[in-house]
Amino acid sequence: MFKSILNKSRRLAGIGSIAAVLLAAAPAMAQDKEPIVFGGSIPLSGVFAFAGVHIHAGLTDYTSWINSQGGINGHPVEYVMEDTGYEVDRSVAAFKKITGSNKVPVYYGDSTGFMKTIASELNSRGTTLMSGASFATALTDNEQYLYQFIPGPNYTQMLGIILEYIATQGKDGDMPTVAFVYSDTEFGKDPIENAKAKAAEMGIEVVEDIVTKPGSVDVSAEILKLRRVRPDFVVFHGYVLSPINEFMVQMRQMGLDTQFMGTFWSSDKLIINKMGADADGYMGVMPYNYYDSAEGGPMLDALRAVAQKSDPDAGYRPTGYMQGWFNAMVWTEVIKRTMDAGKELTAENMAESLASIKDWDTGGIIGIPVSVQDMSFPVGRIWRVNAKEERYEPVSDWIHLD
């Protein structure tokens, strides 16, 4: 499946750094209106390519779908992207190339590093609103990052949602205990201090705090620390898979009944595919419904239909696909609101339109109406791995932070 999607992405992107332009105009579309460009720095190669190809597929399929619906107020949409290899300098070069050749009101950034690097230029230009792969807490500081937003909860909010769930799992008036395990990276450290503060406010004791290198590492010493304090929950952050699998397997072999949880980028099927039955019971916070969930809705149904049509052999579409699609949905909503208000598509006007989103029905992509708060959508749900069925199933209601 991955190979099929990757090959398809490469056909679209061409060899090397070539812009891919999609324009699938529906017969009913007004052809004389100026196209609206969705720009993107997309990692089709490099260490983040496993997610980038699916993000790209989600953006591509959404573009096709919105054009089939008449575009945005009759304007066709073009998706123009470059492969960045998940390198900040290439992403910056792609941004300048794409925005130098096109009028680009909205843009997808492939990393926290790129989005921080480009912020001052984005602020001074005032032409483009940006979101992307990052859920970094810092990017929701709208005094510094005027024209960037998070297409879901930021990392602090994700851990807040996890703690809200954990607080409901106490027995006989006692709060569960928790340990945080996170990578020694900017990504890993992002929400930890805020999460500790929130846990203290909620009366949840943080019994251990472990930082590791990302990837596959020897965690035997860290596991002995957790064995000593026996946390009810271990919350991982800053990893894709390893060393989550090592912690889970070894702690269960020791007979610990700890429950394991993670954030967005460690809550896709990769963990089921790699761990098999050992993944059973792992829980993740997810702002969107899973592609193969029992949930439905007009937009979620449209997404599945378009995905099936665009690549019938792909089967399950990962969370990166859902994230790419949702990014483009938000851009469309923001552009439409700005146009409907009779305003130019400047970054300031579009940021105001973004902030005006209240109780927005996403058609099943998110299971409840959502509102923008502090340049993010602070909503999510806790899902649990059913290894036998090879999928995540919801174990909480949707949790929207105030």
Contents of the next structure:
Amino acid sequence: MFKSILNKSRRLAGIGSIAAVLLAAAPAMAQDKEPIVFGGSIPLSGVFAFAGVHIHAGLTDYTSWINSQGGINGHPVEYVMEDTGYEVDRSVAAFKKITGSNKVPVYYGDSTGFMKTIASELNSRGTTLMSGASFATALTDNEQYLYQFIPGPNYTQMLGIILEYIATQGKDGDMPTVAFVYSDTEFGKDPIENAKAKAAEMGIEVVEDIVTKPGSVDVSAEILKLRRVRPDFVVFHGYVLSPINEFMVQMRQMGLDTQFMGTFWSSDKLIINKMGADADGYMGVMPYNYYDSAEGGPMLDALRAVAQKSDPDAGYRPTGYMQGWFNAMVWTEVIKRTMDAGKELTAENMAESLASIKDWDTGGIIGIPVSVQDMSFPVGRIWRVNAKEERYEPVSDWIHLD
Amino acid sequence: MRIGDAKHNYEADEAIFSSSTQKIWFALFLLALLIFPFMADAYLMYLGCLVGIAVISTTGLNILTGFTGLISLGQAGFMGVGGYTVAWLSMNTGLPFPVTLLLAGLLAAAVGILVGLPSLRVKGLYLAIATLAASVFLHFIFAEWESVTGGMGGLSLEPAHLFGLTFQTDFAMYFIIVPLAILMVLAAKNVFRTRIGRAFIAIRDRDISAEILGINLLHYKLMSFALSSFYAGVAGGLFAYFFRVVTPESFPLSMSIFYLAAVIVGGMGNLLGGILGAAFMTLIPEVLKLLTAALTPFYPNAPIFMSPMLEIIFGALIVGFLIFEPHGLAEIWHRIRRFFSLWPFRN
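Having displayed the form predicted alone, please output the structure of the form predicted together with its partner chain.
To see the whole picture, the full complex is given below, headed by that same chain.
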């Protein structure tokens, strides 16, 4: 009898186990679709690591969030990356390695150099759409860079937004004057000629044009030049921090009331952290809401919740994090649109889907609905440092360039 | 069993291959290089090409630094000259790649001669600084001569072509880069079997004695610079065809240091050392990344913590080599060879 009870129990346990396995497997079977791979050449070491680690965190957190939402049309998402040290040859190696062992529809490129280098291969492969850390104007040339896009405004558009803002600051019908200070790099020189042409069109006089080494410390000669022309605005481009701080502190010590502005990579908390009270009044163009801004929205709230959960001690998340997250959001939207149209995930089909993005609600990451124009999102807002509060506050509406 | 190498005449002493065993191994090595592209995936293919380019440039620098004793920090600049020459010629003339590569090498050699002029008066660290200045000057030209170099945006070029064939993929480029690397290493080997190569070595060992022996120092030093820069120019040209874009940032100063480190780690004054050094410097960072990949499944944040560590490990490996094997990887290889040559009598 004991034996029969035991057998019955065993049978029940067996049936129970099978049922449990089936129940547990049911959601997995529902998601039993081929994973979609987000690839990335990420600079976790090297000179761009200060941004790379946050970009990586943004991409990682978005991946876990989208998977918690059921993936993309039921396909789980897998994020596969390699560190590049911000070196082009290592970025290319990572690209070859990742795309060699995975089917990768979308990929994060860590530099303009890498994205230019890989362009011909991307064009000939036709399998992968790429965006990344670069906002280079050249990459929005649709004839040469067929399958690359900018996850925001390109550098020319950023300066365009800054000039639009400056144009509104004139008094008594006079346009303010501006000086450009930029680094002697491809990054620094990128938008300057276009910006000068736009300024001329808008009637804004460019009174000085200064090029320095990135990270310069002794810029006294350049500051004397600016003192002579007394610009209303100085626009920095192509720097992370130095020599922006040197220019600001020394020009203020000279009693100049010039206002200082910068583009994406020089508009994060680093300026506030390093300069303290001296950073007050510095302005930056930013296509995304800051992590600690007063703005909200379902996606921005989700981002903050995921960030808080993934690293509760991290506190403020820099703009690199926002950029990584937004990149992945755009990829998801592009893949979803391509799948919904019943098309294969080829670079050409995805580029078409990207171009079809019109008045897209980003759930608060960007404050207004956005549209893609020439493989970029030409939108941004001017933010100003409130040093006391240690944060950026908006001083303009969202500006969408036509 | 082969025990030692007895040489009976000068020809045997000067031979490229000192034994039939060496010839067999070299043939097997060539066979492996031939089979490699058909077995390798895109990633390994890419690394293979990269090592090939590095071998050419390192061999060039080895001729100058390892064999002639003239230290140079201008290798990246010379490669840049080659890269821009190829890019400009292919964009504006449509010449096939053998011609553009040859012209790239020759122009780089001409620039190398100019840069080498101070070498008669200065050597050691002083020459290093002179060549460094040349490198900075060349970088300035790449960035500022916009009408020719495209300025900071650089130049994009069409794939290499010859007789209607287009070399667009890494697979196709492999069949340009690797045979050229083998040819150029063999050519370098031959240089050191001639009067010219022996003059280089004499200058390295003691330039005053060399001059007393009748070696024209300026002539041979400039020849060494020209030869080394020619190699760099060809490597730069291949680099341009391989990546299909050249910008001033493609040839940073760190690249010169990379090749100098490859020569030192591989073994100065030893062609095999140049090859091993180039392969080591190119591949070890990739091998180290496998460490991170192995850890990632267990520890998802491994890339963030390991990436800076890998740079340190890479640096430590180089320092370790210099301390424990100052004659470089080539010496380790020779020791292994000696072991098998003498076995079982001595190990």
